[in-house]
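Given next, in structure tokens, is a single chain: the form predicted alone.
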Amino acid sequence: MSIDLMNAFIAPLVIMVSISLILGLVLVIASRFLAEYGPCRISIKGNKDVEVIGGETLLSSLFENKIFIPSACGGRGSCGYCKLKVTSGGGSVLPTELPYLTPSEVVDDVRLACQLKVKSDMEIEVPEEYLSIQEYRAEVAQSISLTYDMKELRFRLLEPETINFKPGQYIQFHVPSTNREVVYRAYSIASLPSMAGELELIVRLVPGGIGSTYIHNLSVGDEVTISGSCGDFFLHERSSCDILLIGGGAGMAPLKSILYSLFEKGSDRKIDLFFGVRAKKDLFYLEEFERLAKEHPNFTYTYALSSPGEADDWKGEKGFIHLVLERHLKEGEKREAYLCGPPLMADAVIKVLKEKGVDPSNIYYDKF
């Protein structure tokens, strides 16, 4: 290929890169200097008004002003637990808040705090339960290593010193910035509700993960803010049933808030937790669990391995936790099903579940 023909293909090239290049530059200094939009009223009804500076998200902006929408993403888009109705200054829907809406949502005006931002005055709905949710000051108590990506953190309330909860529910964990957008990350509460001037956290560190590497680096005396109890995750007493709890990773906290909550009551309704994970440095609560089973009879554990290594010498259940529960569980049995994990794992239980004849109005979850 001659020179010539050469420049005839990388001058139009270097010309395209050197467009996309300034209008990437524009498009950050517009965003950074010009999405100024001043003071916004967010009226809430029924309740009161708050003025923000617009430009953050409305989850963000309410965050700031006390009033803490649940959100167990921390604001990330991915959950879409914080969904509030915005009856004016919303502007038209998001393609990013399309997955977590159905249509009579969207009729009925309904957004996601974490995806809208505030650009004008605005209209909002706030549910009673929400408005009720507080914020606390608390410092670290005790930190035990469970595994070595594993944490239990005890802290102790300061301001209020109580808090009311379900087992089951979650606290959100707020997290220093340095920037105006609120960090938090949400974490589910493994202790009992008895315990009202405490929490128990069991917080596993994901690498690069802003809210657990710094609960990780907390120190004993470290004071905290956290704000709760949230979530529709919880016990329910309503029946008879025997209890299935299972769960994997870090998604032990609110099934062990559960369980030790059934105790406290003196149930004496059957209760099998089924826990994956997945090599044998995973595991935690063994000597714990082994102990309660022989405390109380109508209590069974069962982990299961779904990767164990060759030096595991592991000879209990193997696989993923789905198929170990379809072994184990018989057909037509009436149960009253707590699961914890991520969703790939929730949602394969839940088949098994279905498949087994659990009702599925007996089938409570926390997906993260």
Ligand SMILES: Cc1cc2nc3c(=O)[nH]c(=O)nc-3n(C[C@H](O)[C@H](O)[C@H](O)COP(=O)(O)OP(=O)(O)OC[C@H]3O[C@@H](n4cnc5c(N)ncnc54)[C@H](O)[C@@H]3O)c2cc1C
Given for the second form:
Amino acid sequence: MSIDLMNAFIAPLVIMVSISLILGLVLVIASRFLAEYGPCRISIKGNKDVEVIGGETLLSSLFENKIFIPSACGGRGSCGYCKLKVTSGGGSVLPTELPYLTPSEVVDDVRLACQLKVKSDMEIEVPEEYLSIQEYRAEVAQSISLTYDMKELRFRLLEPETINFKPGQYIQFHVPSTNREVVYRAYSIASLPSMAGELELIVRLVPGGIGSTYIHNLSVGDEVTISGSCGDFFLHERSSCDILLIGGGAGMAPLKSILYSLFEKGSDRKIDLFFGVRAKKDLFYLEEFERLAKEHPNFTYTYALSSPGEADDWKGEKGFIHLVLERHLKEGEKREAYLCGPPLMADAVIKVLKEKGVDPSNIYYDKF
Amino acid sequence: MDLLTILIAAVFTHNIALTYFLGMCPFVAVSGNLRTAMGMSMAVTFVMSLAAAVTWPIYHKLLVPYDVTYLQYVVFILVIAALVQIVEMMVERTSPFLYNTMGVFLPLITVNCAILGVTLFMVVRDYSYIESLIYSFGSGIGWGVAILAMAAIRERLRFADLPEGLKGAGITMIIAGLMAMSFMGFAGILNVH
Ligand SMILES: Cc1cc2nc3c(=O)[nH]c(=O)nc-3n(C[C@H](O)[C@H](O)[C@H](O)COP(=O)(O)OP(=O)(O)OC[C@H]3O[C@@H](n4cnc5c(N)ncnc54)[C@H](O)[C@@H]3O)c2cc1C
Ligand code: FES
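Target state, the form predicted in complex with this ligand; input state, the form predicted alone:
In what comes next, the whole complex appears, and the chain from above leads the way.
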């Protein structure tokens, strides 16, 4: 009986352990001989060469050498931001890149850096503005909860001490991870360029999210690494056209930066802010905007709740933000629109704007 | 049961996608475009055959003698996952062409239920080694036939005026249901269990 019992426990244990061991061993050996490609040289046109160990993606290889390519999706191949021209050593385009490349880009050797692996020497072209993206060390100076899942964080830059950016742009947050690859996530800057030694972010907690959980758990004094600034979504300061700021979800940060820098410059452009959230518990910055609207006659703001709770007692606008916008916006007004929010919201808003006669070249957006 | 019967059964009458509704996630996700569907079906056929070829000896020569067949789920999943990873590295290293056409899909299907399903059916139906190979290869082809048909339909559907909410996954599920019903027509050809 006792021997049977022993067998009943030991046989499966031994079999499981030995199978796992053998598989693990085979995998280690295979990856040593199959997945490593030895040292490779990446030549950046008009700039330096970098030496990397082949086998990783081009994006993370460049990242390790402090060359920061915008990559909003963190290398999952779902944002299409990490496009680079690869003139030699890239092989042919992968099916996972195709959805983000136009036919003319394919002809032009444009590739997604996060999908392409470095397996041989390469020649690439990196746009000037990417090379000016720097890495910063910063320290958490303040962290405030705006709602149950939104936090406003203020960072003091340590090294270098100032950052250059345009209102609306974003930085990449480096999230420490256990394995070799860096995890990075994009967060828009909410503060003003004039406070160059500080950065403010507004971050929504995505349940189970790697980046947002890390940021929400930071406390004052913690040190972090970021790189920036990136993005072609920013305020066009030369124009004098009246402005629409439209956002939803986590999209407040860039709009705040744009709004405050307009006030700072004493601009008399008319500014209307539309912001959509789900319910009353998601609202923030109400008092602040109320105060701003009193101080600045050229500013109005409208919040809309898409699904207010029973107990919410909300007198303001209800419904999706694009429908609210449709009701408020007059046909044929000349406007410059900046919008920021989830892709579905952005698409719906863009459609409404076009229908109301806003010139498509005056619509700027960031979807996330 | 002769081998031809097993093959035909696996492709048509007992189609792994349309009679057992296994492997639905890639079926819905990559059936939008004929070229990617082609790559995917090649990858699935390849991995299924390989999985059966490797798990059969492990089951019959290791798990059965030691009377631990209940370990089959864990062991099969482990073995298949490791195997696919190695094959992916090999393909990537040796053949850029193959890697481009099907290699990139390999990681997507390592832990796919259709693959595990085939290896488990192989055990349940008590197939011999040769029968298992034929069966798994046929199942792969059958899955491929189903997804290619779906991709062809969806490419045409692009011009159809669908209600907003049905676009994408919604209409794909409905079509899969209709296709499954038409595949039931094959059931009369032969009968295996
Ligand atoms: C240009 C740009 C600017 C951005 N600015 C901001 C900003 O100012 N504030 C801010 O909070 N975020 C911003 N984001 C989004 C941010 O970069 C991350 O995508 C987000 O914080 C989730 O990352 P994570 O690592 O926490 O989640 P992950 O670990 O990447 O994801 C965890 C899970 O959540 C899902 N998921 C990921 N993102 C979302 C989402 N947005 N909603 C619902 N589910 C999701 C994933 O599919 C996954 O299943 C911006 C993104 C871009 C591209
Ligand atoms: S980083 Fe998003 S597609 Fe490459």
